[in-house]
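Next up: just one chain, as structure tokens, the form predicted alone.
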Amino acid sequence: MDWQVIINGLLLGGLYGLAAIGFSLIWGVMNIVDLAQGAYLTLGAYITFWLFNLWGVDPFLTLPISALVLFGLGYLIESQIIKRVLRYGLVMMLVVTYGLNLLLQNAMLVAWSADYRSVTPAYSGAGLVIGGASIPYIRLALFIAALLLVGLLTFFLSRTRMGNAIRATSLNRLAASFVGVRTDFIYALTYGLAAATVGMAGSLISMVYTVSPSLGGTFMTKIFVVTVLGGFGSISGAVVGGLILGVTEALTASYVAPGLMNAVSFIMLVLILIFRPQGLFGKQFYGVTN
């Protein structure tokens, strides 16, 4: 077994898991499929790119800025748009979020063109060697940052008053409202948190992938597969699902054929839907799980 391949897969899978958390969180709490997550990821990547190239801000220091901008945008979109169409069901929500994705993607295309851009800090080429396996510092830092962000979100959801309100709303919105939870606010807060999370994932991804308006579309397929694999609404499932997909893709690219790497995602999606529709960690009657 080539440990270099496994390490590469794990480092990539950490980013997949972080990118999928917002999608999974929205499904678990609001019971909707949000196809605009890819656009939020791309916006996070562009925020990091412009801050780095225009003002020399270290890419890791742009994470809180991406989070704040995307949280505000997500909160606004939910309270002004998503909230108004929730009652019309899943199909209408798919149409609306897909339309939002197209709108934001084309706005980025008009504003910044389709040129491919990259974020290359001075330390991007450095790395360490352990047992013959090379680990780039930047990819290791991205993996650690992704796990820290996941840990912070998990702590917020399980240990804070607002997090408990989100969990209560995910279990039963009506019952939560009866005990004083402002469920409309919780929905907007959840959507904002999801947008902030995927925006930070985009900031991290910009350091290892080229940035263009189509970046989110590339990752949207991965996000959906990881969410289904881990279980809708499960944060820990999203992380584990991301790691599994990352390692599987790395092994496929190395030992089968690089061109089949993306096909693996669809194969895994079909298999998990056939044999375990609730995913690895999903539960039939619970939304946000740990």
The other form holds:
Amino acid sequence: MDWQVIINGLLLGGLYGLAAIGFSLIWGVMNIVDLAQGAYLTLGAYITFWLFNLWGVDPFLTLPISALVLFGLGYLIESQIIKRVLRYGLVMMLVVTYGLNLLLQNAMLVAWSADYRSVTPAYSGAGLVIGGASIPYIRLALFIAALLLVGLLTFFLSRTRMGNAIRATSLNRLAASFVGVRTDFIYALTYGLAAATVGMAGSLISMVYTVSPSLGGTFMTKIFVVTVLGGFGSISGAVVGGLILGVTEALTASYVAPGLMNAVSFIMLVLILIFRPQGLFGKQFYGVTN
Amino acid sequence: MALLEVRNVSRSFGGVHAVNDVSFAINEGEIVGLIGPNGAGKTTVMNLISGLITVDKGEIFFQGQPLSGLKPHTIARKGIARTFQIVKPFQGMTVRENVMIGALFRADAAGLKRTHINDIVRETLALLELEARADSPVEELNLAQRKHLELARAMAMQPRLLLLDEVMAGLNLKEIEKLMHLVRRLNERGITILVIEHVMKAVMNLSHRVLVMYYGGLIAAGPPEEVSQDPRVIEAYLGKRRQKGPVKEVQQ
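Next, report the structure of the form predicted together with its partner chain; the form predicted alone has already been given.
Below is the whole assembly, all chains and molecules, this chain first.
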């Protein structure tokens, strides 16, 4: 087996994991399948591209800006739009988030055209070689950054007051409100947080992919597969799911055919849904229906 | 001044008058029992007080301030905690974490240090005799322990008024004795308690006063021994003296 392929897959998988966390979190806490996540990812990527392109800001330094902008946008969208349609159920939420996705995607198309753009910092070519496998610095840095962000989010959810409120609300919204948790604020906070996470994933992704308004669509399908693999609502599951998808894609591309990458991913998705609908890793934590 | 005052409160669901022009007051330090046959509107009264549903007519005052229009979390932070007839723990968290959520969102929580929160949690777990299970997942608790947990989570909020919705239901005699003892102990710590209960032995023993509801209205109020002799209450529970002659069989 070729280590280079595995390493490439793992490095990419970290990004997939980070990209899927927001989607998983929203499902876990609010029971919404959020199809607008792709647009938030694209927006994050564009924020990095423009900051880098116009002012030469280092792509890694754009992460907090992406996070802030998308948190604000997510918070606004939840408290102004989603909150009002939440009670109409799953299908309505699919329609609304799909609409939001179209709206944002087309707004970006109008504003910034369909041109493919790329972020190329000076260090994008360099790398190190270990035992015959070469690891580009930038990919390694992206991987580490993705894992750090996952760690930060996990810490936030388990150790802080607001994080605990998010978990409590996800487990039982009614009971949470009766112990003094402002659950409608928690929903907006969660949605903002999820948008910020996927936006930062977009920022990181812009360094290795070409940026265009359709970037989010490509990743949305991957987010689905990763979330199903890891189990809806599980953060650690999303990371492991991301790594598995990354490696599977890399192996398919180099040993089967690059064109079959998505086919293999989706066959995997269908098999998981048939044989282990709760995901690969045991029971889900979030999204226990009340 | 009464701690809680319910003034001419009504609430209908469609054509059903679940609560119809009900008024009562609860004084600081009391244990008040709320009884009545199934469907009398007891839980609706509790839901109205805690803000889960809104009143159609009338007003509810807590410490002299009206509660109408307030969300459940605001009412909770004002010092009204409740438990549920069907327990609602945060499944997936440990016992300790469940109680901690209560402590984290009490009215004064924003200013508390982490160590202080931990102290509150530890003390509450001890009070409700849950220390041994503190780090177990909720799923491992039996029903009696889950009821203790509901109480602990409510207590961690340091409420002034505690609403208990059928905490005794489904427990055996020994567990009921123990829980009664605990409820008394909470009351001795200065907490006013309104308790809905079907276990008569418990409610008659615990309560200083008893309110009786029947078809959405309040039909009697007073000390337990008086209320249990009230002909209207007996009628509500047992029906009128049966007419002479054989009982007709129920036709399917």
